[in-house]
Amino acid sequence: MPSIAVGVAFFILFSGEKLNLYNTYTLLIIVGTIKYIPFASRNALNSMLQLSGEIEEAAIIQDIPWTKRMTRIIIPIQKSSIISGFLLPFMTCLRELSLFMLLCTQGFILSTTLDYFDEMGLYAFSSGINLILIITILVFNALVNKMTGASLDDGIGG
């Protein structure tokens, strides 16, 4: 579904007198989640279908509770799929501009602020913000690599 159509629908839905979430982070989170949840759910479904049922059956036979099966068996095996399932919609949502332009004012989200700085000729400010973004992405990439061992540089599962 086109982002403009989703943005207009949520603008109409949440900018009424009784329920006004216009220009709030809550609305941006709701819209981003609803727009990009199919990416994450499809990834999770495919990764769980690749996991053999015998692994969980063996844990059931040994009378291991569901929470322990998930935290000790399933999640460690599926950690790279879980990370990619989170990063795909998250990164797609970060670069989305047309969806969020309708739902907040210009100084509310970073991409509209950068656009404002460029229009006003304040290139040093927008370059500084871009540098902070690049450093943040590199730090989070290093943290994911260190915590999970699933290097995003080599590809998921590498």
Second form
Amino acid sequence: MPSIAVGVAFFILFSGEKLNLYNTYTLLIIVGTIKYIPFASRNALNSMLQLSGEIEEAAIIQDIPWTKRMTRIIIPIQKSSIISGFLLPFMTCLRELSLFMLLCTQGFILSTTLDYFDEMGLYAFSSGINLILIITILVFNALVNKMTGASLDDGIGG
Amino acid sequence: MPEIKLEHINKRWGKFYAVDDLSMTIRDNAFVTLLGPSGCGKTTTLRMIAGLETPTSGKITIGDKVVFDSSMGINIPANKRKVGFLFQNYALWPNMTVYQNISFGLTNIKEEMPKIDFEAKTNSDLVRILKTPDEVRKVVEECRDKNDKIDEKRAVLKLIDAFTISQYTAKTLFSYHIEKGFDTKSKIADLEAKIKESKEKNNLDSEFRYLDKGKVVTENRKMNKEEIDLAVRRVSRIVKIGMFMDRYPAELSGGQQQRVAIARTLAPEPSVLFMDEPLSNLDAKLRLEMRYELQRLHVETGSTFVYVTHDQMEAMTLASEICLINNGVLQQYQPPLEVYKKPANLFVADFVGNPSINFIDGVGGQNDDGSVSLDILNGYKAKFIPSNSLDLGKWRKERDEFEGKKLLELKAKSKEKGYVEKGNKDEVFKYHIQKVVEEDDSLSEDPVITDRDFVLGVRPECLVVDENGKLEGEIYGAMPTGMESTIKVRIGDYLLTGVIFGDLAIRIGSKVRLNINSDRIMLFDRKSGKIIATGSLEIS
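I would like to compare: after the form predicted on its own, may I see the structure of the form predicted in complex with its partner chain?
Starting with the chain above, the whole complex follows.
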């Protein structure tokens, strides 16, 4: 689904008179979540399915409560896929323009500001902003690669 | 102490009955193996008792507590049943070290326990050990590395094992550096004064439990880290994994992983222990070794063991009782030797025993003196003499009555609401008769079986090579192992398996004479597959 189409849908939904979230971070977070949740969950889901049920049953038999099972066993085992499931969509979202274009004013977030300077012909400014974005993403990518072994280079499935 | 009772347990998925009307009692301190071919419902049974699977109907009691009853709507979850479960693939938590794996369950226990003054207890342990400073010095001195420095980790481990103390106490002990000439006398006096003080202050008994009017005070508390450590060390000593405590499961071999899994299951001291094919992933030698360890464990812990296996050797050697299951139906539940000597039906006879039993078809009838005359192996005449008196007519009548009753019960059941017909029907076991040329009888029609049809079951060790033997045959194959040889003898079109002890030189193709010389020959009814009697056989 093209990002702009998602943007338009949410623009229409949330800019009515009663429910107006135009130009708020809340709206951007909602839209970003909805657009990227399939990528994030698919990653975590696959690795969760690979985990044998007996790992948890072994804990159930020993009367370990749910919260402890999650925090001490399941999440530590799934740590890498959960982190990569979060960070990979996060990086893609950082440089997203078309999704947020219609939902906020031009100076609201980095990518739209970049677009604004670009239109105005202030290429030096937009290049600077671009550099910030690129470096941030590279740093995150390196972090994810190092921490989890998952990588944006291999794709996140979309 | 618990006794496990299953009453009319059913488990089905759709039309498939995994467990069909299973009733059995596992007595306290027993070692019961559930044995059967793969897919017969033994693991399902075990998981139902443990509470990891919900039966479709029936009642399960552990001790005096009903843990499952479909008619009353009781279903106590697995974590409240206080059982131990050892999984087939061990299910160790890969993110924890061996020590954490074992102690994790313990940190979670919160129960009514006596209140103990741990500081005083530790101090008294220290006093006990400090009174023999030479031994401590000896243990510590053993841990010098090549630079003549003492390896602290190793020293602490050795101290733990030498004096049965926790690692915290061992570290304190090590920090005194007795090997460098520590003044033990003043320390002992110091510690003893402390112990005396806390004893007077808190009114403690000899095991440092708080006393209130002569009674031990209990409180609902978690286990102290000292207690946890002692428990971990205790189980790790049983399965000998003290030196791997800091490793992760991935850094252990299969056998070590399994021992960790056993330790983890044993740590909370469950009175019932379930094991689901725990040895199936190990190599043959290690499996034998672990078998001995499990046996020892059963004696040492005094718990009730329920053990699932498809390996009949394991079941025979370990169990105090074998529970044979086929197609979800209980076939026989008796001590292993009983099962071997007097199997309830053809299936059991075939499944138990290695090499497997010989079946010989026979046609004939009962004589006036109680013996049964049979025609066997195309032209031999045999006379089966039962050990106990046998009335075949009465036996058949009882059999038919039993079958009739079963049919009636089934009919009554099928009228009940919600009854589902068993999709995987029970059939009389199709026994295999070894022949030189195997016929494919899958296409031929089933023969009409009358009451004159019998099956003889002859264990391989009952065949004896004898110069005056009545059966004349030819050696078809031989497998000497040194201690004994398994031979296959051809008699006409038929093959019989025998075991002879000693290293006889056997040439394939040579003629031999055989005798069936035993009073443990089994006579089965071919129609129902059930055993009629055991006895001896005379061949003429």
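Positions refer to the first chain, counted from 1. Treat the numbers as computed from the prediction; the structure is a model and nothing was measured. Take the two forms, superpose them, and find the largest set of C-alpha atoms that agree within 1.5 Å; that set is the rigid core.
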query: 2 Å or more on the CA of residue 142 between these two forms, with the rigid core superposed, yes or no?
result: yes
